[in-house]
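Listed next as structure tokens is one chain, alone, in the form predicted on its own.
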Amino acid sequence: MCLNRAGLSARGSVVLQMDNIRTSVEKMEKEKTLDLRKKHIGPSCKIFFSHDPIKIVQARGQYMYDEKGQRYLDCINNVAHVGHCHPDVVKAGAQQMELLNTNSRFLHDNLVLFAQRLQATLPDRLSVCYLVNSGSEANDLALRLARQYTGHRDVITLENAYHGHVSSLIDISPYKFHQLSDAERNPFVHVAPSPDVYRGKYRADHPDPATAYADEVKALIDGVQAEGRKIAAFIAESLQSCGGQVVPPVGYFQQVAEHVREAGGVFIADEVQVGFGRVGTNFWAFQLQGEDFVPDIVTMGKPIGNGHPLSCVVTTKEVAEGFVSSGMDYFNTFGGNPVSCAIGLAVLDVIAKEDLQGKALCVGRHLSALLEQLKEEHPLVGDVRGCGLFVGVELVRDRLMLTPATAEAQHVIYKLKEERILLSADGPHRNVLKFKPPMCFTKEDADLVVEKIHLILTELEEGLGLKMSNKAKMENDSIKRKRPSSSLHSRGSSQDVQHAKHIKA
């Protein structure tokens, strides 16, 4: 049994005493909290279920806590990667603020141990660190690095991909931009095919699904110097998150990454969601595709700091040098100070300490076997992927047409709600279930969240009429996948939407 850091069972005792929480953390009554966040908080900033939202006054562990007391599994926190409110994190922070906090142009021993930390996890050609505040200010600065580095302009991103929230980020993020007309989007990002061998343009069915999709990013690197300009970049999240928990092909990077260099661009590799051991096999998810694959640009946020605004970008000389080469001096304020440095210390003694790569792995392999019982089951369930402690479900109405199941999703994830189990869905279709919990999450966790999800998907397959013998099970099975049309590409049709309501009534 996998057990969390007190020891204590998945289903064990509370640890924390709730009436304290009731009574010394909760402000105001939620009705009165949601009436203040209309009023004063932008309404472009969207909250997890909505309509009835889930007021949260304190987290330990793979726990959080309503402000009734109530837990909730957090199946969906990998921002707070060792667990939440973990005190030895909360402890070095806490210490050093005691003594110091300033800016990063003062000389303190937290900056270079911590870059050096970091260093020895990656491969020795990424030497060079720059420590910003969140993974869109990592993104942000990795193409301006690229960019003063390459003299060149054009980006290449993945279809779906999203890369951060600032407008150069929105410009390369197609998982937003979709909404936008070609007019609006910028002429010098250009989006290749996602690396999708379920859903893709080439499937594992294909002979070498890494070279077709590689060969896809080489035409667009053919048609920006048809016009006379060149590749600055090619920018991925090692395993898309937004975009439906996709792991590419082995050997895929491998191939872009000679097309780009050879067009005199470079490889940024986004680990802002997946980095950290989450992958279990390996600490950078990147090292998936194998040791010959190093990138020349690593971007990290969200764990790094397991809450704390805090995120990096690691580079080679080369790409430090072309920078500094521009003449302007790089400044952060925040970036990189001594209490933040402190905290990522704390966060990287803390993995290794719990094991807590060797957790993803462990935990991780059987999640993923659980989940794989469940398609065999469910007729819904039509793939999953991931690795460690980043999965993937994704269900489908039809297995041969791969047709969304869209509301199907929303339905799933709302009924996890009811049983204090907290999950999202993503993807384009917005029908995969994404797992990113805190690397404590256990293999007692694993049990209960597939197990809900087993009789919520029985009742609602019962409701839908859906029910899979073996023999139409071996067919599904057998059939090689197909694209499907155009229209099963679109973001969710409004005979989706509407489905949704329905089952969410």
Second form
2 protein chains.
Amino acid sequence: MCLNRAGLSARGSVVLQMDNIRTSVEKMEKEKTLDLRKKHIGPSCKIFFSHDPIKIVQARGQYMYDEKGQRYLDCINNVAHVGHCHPDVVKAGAQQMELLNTNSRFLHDNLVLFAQRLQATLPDRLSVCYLVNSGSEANDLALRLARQYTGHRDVITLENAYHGHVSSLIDISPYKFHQLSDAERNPFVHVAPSPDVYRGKYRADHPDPATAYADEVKALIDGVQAEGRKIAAFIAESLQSCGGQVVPPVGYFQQVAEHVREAGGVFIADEVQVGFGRVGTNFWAFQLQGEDFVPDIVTMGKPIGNGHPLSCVVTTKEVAEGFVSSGMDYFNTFGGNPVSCAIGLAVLDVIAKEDLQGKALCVGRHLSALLEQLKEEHPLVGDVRGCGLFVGVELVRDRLMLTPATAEAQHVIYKLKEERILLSADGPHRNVLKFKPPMCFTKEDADLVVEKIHLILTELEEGLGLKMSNKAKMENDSIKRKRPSSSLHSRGSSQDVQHAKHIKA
Amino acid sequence: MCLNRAGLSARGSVVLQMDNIRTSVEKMEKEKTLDLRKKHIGPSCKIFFSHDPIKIVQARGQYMYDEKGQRYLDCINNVAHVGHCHPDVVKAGAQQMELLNTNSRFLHDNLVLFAQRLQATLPDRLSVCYLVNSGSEANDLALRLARQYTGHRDVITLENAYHGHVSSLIDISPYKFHQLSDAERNPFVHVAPSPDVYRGKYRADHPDPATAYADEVKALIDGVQAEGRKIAAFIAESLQSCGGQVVPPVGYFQQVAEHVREAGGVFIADEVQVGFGRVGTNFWAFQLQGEDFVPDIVTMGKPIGNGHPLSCVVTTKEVAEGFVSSGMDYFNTFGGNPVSCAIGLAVLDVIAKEDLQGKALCVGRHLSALLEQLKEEHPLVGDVRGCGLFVGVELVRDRLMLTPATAEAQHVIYKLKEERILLSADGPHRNVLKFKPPMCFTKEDADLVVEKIHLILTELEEGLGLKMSNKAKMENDSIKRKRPSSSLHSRGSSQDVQHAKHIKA
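Next up, can you give the form predicted together with another copy of the chain of this protein, since the form predicted on its own came first?
Starting with the chain above, the whole complex follows.
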């Protein structure tokens, strides 16, 4: 069921009210904020729209408000999963803060209830939780679990992957470490091709890209083993986010898991960006691969606490027991405290109560259909892909050469900002428009942002003298013919039919 | 000024009120909580008093309440720095949660105000902040900063040190990695002797333990350099906590910093356990070494958010600019969000408003004086050391051999629990009673816990047939003669006079 109308009306009053509020929450002029930031905040911490940054003082639902009370439509903050400052989440956090906030060395109901509720969303095998404070802490712990359980050390990661900011994760994040020299790279880490059927090694025209990409992992494992090294884990975002909203072909994870387990390693699914119903058809994005796929370790983050620093690692009893055998306790000062868990429980409640997963499916289909239309009209739109409210639009200067339209993507972002719409561009070429809005995003919001992009692209293409070629049109038509229904999620590849079967199943 | 009386009366009414509340916050029977915990929480996550764990449902000030409404005096939770569930902190957090909680890529006043306020507590050189979510994230980032700035890789850490739970920090935490085989240890990490003047290599009877321990670091650096390796950093807790409440001799850090900087490395002071006024005489524990000592990087954690997942790294402009040169941005999803910063600001406000640093000095002196008395009466008490409300009592079976009284320390802890007092034992031999209570801990609280320990030790010693020998008495007397005033902090060493000068200055 799509709760679009109900969601809108329920929020409508709030939004109007917020618009009328003259925000009194600014403590200093924007210029002063910027000056202090330059003085006291590490210059490596970058700001959105650095030429003209935004000062946000308030937010609600899918809207953010600047110091002048101007409203921005938020298409990027997947962290504010159930909507900015959702009253149920705020209330749960505030009430628990007043009662107790302490560490998990004391027994507390919130911790075990939250773990039980998370477990209920996962295959039975994944039954043991570790509550931590960030996706980085979760992925680091996942590596420690994998290494301790397997007794192996080496890790396979994907091209363009991003798994976090602590040292051990920079090591396995090509999105970050591509800037480093070879000498600075970790010899225990091996990079497999990104299973990107648009720009990758095997594309939509390949008869079986899932197997082809999985075979690459197998070959990598064989090479590593030939050097006397041993595989502890394969880690992948269930859908690559910073890497350019990449959707791996169905069946890829199953085959990779088989190869990795055969080598004595485990499969880590990183759901930090994409979990908690965002993909619409499923609660977890790894489930897009089919019910026959179960990872050994799942990591969660960003949306889990709607902005509160909270994350989780879930694994099997076997892996958890293997970790004990090191004799080393695991203690995380803030991890799993009663406030974090109260907030985590409230987020799960809101997802269920407001059927946000169903809404992501419904609004996501609408958004993808609109973006597919854009692709038919605009030569700059090379690919539209994603699931639910996790969608990427790859801009290219040339649909055959796939020349990244990086500057154009930046132009779109900045122009949208003028229209008070927040969108970002990412991917290795920074040419992929990334949609991952709060899950209360509506069809009307989708209409608005796509209409604005249409106008911006029209103007851009006119300036560039770009026109839709007959060939591109034909290509589009041929893709359309392969697509069973326009309401289905876009994949921009011949995998659509197979994917559609899974969604319907 | 000591706010003891005012603090007590202000909290008195709250405490009485809480005692009368029939807590209705338990959602299931304790047995059920324990069962679910066994099922769904990683078995490496240990619980206090594992034979008979405590279920805590509420807390306020220095008191925690179990599911039956029984009140425990909390002597261990330094995280609840300004008192459990301090209303000012709760209010600040709840109000900001309702307004906005988003990432630091948007400009926000709370972030820059908090950074500015933190900077104001530090020497001017330390002016650039990175807000993160945990002490572990802070220390990992400190290592990244040090390595990027120096271009070096190797790290010197102290025996028994604990710096966090992520992979890179297990590597530099002998408290953790002592369980690992040599093959599992990181070749880039070098361990210097703990500057422990009670049990370490150079003791109270040494004419200049500060220089002796610093020379050990110098020798280590020379050895490392002879192998062609280069020092990126020396890292130390300003006062070792898990390592057994160790207070380094005054002047040690200055000399180490000189050696490390000469080798091209930086000095990282880990204030995660001991910062924010706990030591009483100073806001930061590294300042106990004297005003002539300034670290290159300071990491903060636990008390900074009174339990909220918040931490910080502060460094110099030069180190921060060196980090930029990697070309790699630093982004932390939750780090420095408006809610975390509002809470951090509220904690700083409460410390100032309630003069908690002054209170820590005053109550800490009282506590230490009482514990010194215990030492005179009880042969099991080998050493009393610490500053402010960070105090350790080392139990030994024999004052000359320093045989650790590990079982006795555990006995004391369990007996205190029966009296509804929470204390813990730590250190490499788990024989050091660790005091690090919320800073609203009062003289009366100190009287109570020390009286209970006195009774427990009396019974224990009777059972063991231990009596205060004349020799031990003489040793005590000789130490007393060297101590200028009984109200001064204990160091259990001949460093007292030097230390006293610093405190008075």
